[in-house]
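The chain that follows stands alone, in the form predicted on its own, written as structure tokens.
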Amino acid sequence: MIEFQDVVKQYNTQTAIDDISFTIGEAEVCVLIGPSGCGKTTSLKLINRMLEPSSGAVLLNGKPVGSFNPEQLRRGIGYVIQSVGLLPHMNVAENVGIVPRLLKWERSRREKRTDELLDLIGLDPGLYRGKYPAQLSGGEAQRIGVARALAADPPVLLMDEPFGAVDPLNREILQLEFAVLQRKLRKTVVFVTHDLDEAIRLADTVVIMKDGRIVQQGQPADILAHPADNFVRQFVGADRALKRLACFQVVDHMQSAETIPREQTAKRQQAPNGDGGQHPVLWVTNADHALVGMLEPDPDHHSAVAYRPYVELHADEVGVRPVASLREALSRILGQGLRAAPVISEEGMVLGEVRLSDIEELNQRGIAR
């Protein structure tokens, strides 16, 4: 889809990009990351001809981007920046519809597309289409910026630190929403960030840059497991084993779980001990099959019962969703002092569990010493 071939970008005697080559596949999220001044934003701007290479070529679907008319090229590429760049004198609908209007879409088609996109990013069209940028929160404005970039349904999306100016809580929400959007839309995305956690959460491929060169590229889990050199090892940090867990989803590592209705907990606690320490956690459910508590095995083999007393739980505090990362699951397990975390649906029903022993084994297999 996008290919850099021996690309160099110089400003007088300064080299911003120093002979880089890499390929971004169709529907792939490629994250460019590295210290300030490493060339990641310069690389991004070469794709839509906001900058021109000094030598080498950037290809889009096999054709050099230099062969495209710049305006036509940019109308086919969505672009989202940190400062959003919404026009203050235009309302939300007008901002979202800028590119479709330039492409001479009929008004009814523009309005329909605007409402579709507002629904897609979780904003009520009836409430938001007539608002102006000054009436939006930072998170709302950033969502509108994404909607505007998607308005003409471009196959390629360039995102330059799009969530960098948003507070940490809204930033994480926007990252998760973007990940959900990408699973639906399957765009080819080039994403610039300085935030390693953001790169790990969103990327199919990470390209780590330093001084205008690529020092390592690959899947996030592979880079965290096998840093190419000391620079990458220091860049990803000493806690790379923990960071690596963010690359894996709970749904791919959950096991079956045993549940028990709340009215049967007293009877189960009175069962003979036997090998109490080997019993599974029993997740206790109410009449609607939602998680309300647990019976935890008693590791004391001399106890008269197999399980400790019934403990009430708040599902949202203990459980994790299938789309959550193993890093989040580990946080829940350690925070609650458990050996497993229940995997729950939006309604709080127990779908399975993710176990501490499985997380430990995954990291032991993957991290290079």
Given for the second form:
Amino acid sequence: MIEFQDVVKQYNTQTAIDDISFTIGEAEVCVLIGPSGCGKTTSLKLINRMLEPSSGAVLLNGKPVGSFNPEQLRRGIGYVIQSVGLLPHMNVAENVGIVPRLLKWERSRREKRTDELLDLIGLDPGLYRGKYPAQLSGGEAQRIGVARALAADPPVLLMDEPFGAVDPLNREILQLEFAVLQRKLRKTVVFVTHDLDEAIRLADTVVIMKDGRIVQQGQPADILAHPADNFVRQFVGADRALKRLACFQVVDHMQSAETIPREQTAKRQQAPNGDGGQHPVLWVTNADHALVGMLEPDPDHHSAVAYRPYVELHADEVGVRPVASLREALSRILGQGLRAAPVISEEGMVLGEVRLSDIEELNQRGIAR
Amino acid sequence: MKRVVLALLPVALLASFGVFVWNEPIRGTILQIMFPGRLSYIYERVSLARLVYEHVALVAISGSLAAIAGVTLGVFVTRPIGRDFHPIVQDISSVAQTFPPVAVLALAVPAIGFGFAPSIAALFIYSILPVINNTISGLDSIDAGVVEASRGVGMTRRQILFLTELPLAARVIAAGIRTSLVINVGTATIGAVVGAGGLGTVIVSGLVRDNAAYVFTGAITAAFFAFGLDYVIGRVERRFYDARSN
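Could you give the coordinates for the form predicted in complex with its partner chain, as opposed to the form predicted on its own above?
To see the whole picture, the full complex is given below, headed by that same chain.
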């Protein structure tokens, strides 16, 4: 879809990009990341010809971007910029409709599309259409920036630190919203950030840059497991094993769990201790099959019974959702001092469990490879 | 109550201005009370209304030419092609505003001659300056990020100018035009010295004949005119921007 071929960008004597080549596949989210001045934003701007390469070429669907008229090219590529991206003298509807307007769509079609997009990003068109950028919160402005980029339904989205100016809490919300949106729209996205957690959360591929060169590229989990050199090792941080767990979803790594109804707990707890704590945890459910407590195996070999006494649990505190990351699951497991965390549905039903041993194994496997 | 008075005051002032200009008996009576014991209170050679028309013509022609030329020049020096002229144009227009208008006129006459044309030329040169200044500073003060964003959505240079830069600088440019016109109204009275007509005619005549009533007639009418113009442009401007401020 997008290919960099031996691209060099020089400013006078300074080299911003020093001969990079890489390919971004269709419907892929590629995150360019690195310290400031590493050339990530410059690379992004070469794609829609905001900048021209000194040598080499950027190809879009096999054709060099230099062969397109720059304005036409940009109208066909969604572009999201940090905060200032909205035009302050135009209201929300005019901002979102700017590319369709430049493409000379009819007014009625433009207005319909604008409302559609505001709905898509979860802002009430009636309420927001007439507002000016100065009247919006940071999060709203960023959502509208995304809506504007999507207006003419371009196949490619370029996003330059789109959530950088938003507070951490809202940033996370915006990232999740974007991930959901992307699953639906399947655009080819080039995303620039310096926030590693953001990259891990959103990326299919990560390209780590330093001083105008690519130091490593690949899937986030692989990079975290095997940093190419000291720079990457430092960049991903000492907690890279934990960060790596954020790349995996609970639903892909859960095991079937054993559940018993509340009224059977007394009998099961008294069962003789055969092999000392080797049993799985028993999750206890009420009449509605919702998690209410558990029986934990007694690790003591000399104990007469298999399980410790019944413990009441709050599903919200110990359970994880199927869409949560393994990092969250691990945190739950450690927080409760257990060996597994129950995976629960929205209604509180036990769907399965994530075991500490499985997480350890996954970690071992990643490092060994 | 206070608000009603404030809203009605300009209207009342403008209405009394109309009566003063177009109703000679009333004007005569007012002037008689203010300046008793004169031979003449009403300038006979030309009607005051006629002088107002001439004055409006002077201001309208020179002012609109200056607005068009000033904005064009301001736009030119902020484009890549005219960027080299930016500092010199800005310097000249700042310095030139300190020239007294009489001097500008005095220099224009030997070059162009007496009458309407040199006055227009002098007024044009004098009132183009605030327009250039404000156009340049209005365009220069636009956040580079906004221009970049406009480029990013696929605007051509022309579209960036007309859809982003000029609308964003419009308020500052409009303020420059307003200043230019108000200065122009006052300066245009000097046009009478070189035979351009206008309200200066009655002032000059009053000075020559030692008739304070004449001088007052011309001065107060020009003052009213300037005030009215400023008020009207201000209103239009405010209506234009109320929607998007904040």
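For the two forms, the rigid core is made up of the largest set of C-alpha atoms that agree within 1.5 Å on superposition. Numbering follows the first chain given and starts at 1. This structure is a prediction, so every number in the text was calculated from the model and none was measured.
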query	finding
Hinge between rigid parts between these two forms (choose from Val251, Ala238, Gly164, Asn91)	Ala238
Whole-degree angle by which the smaller rigid part turns once the larger is superposed between these two forms	11
Rigid core superposed, the C-alpha shift at Ala329 between these two forms in Å	2.6
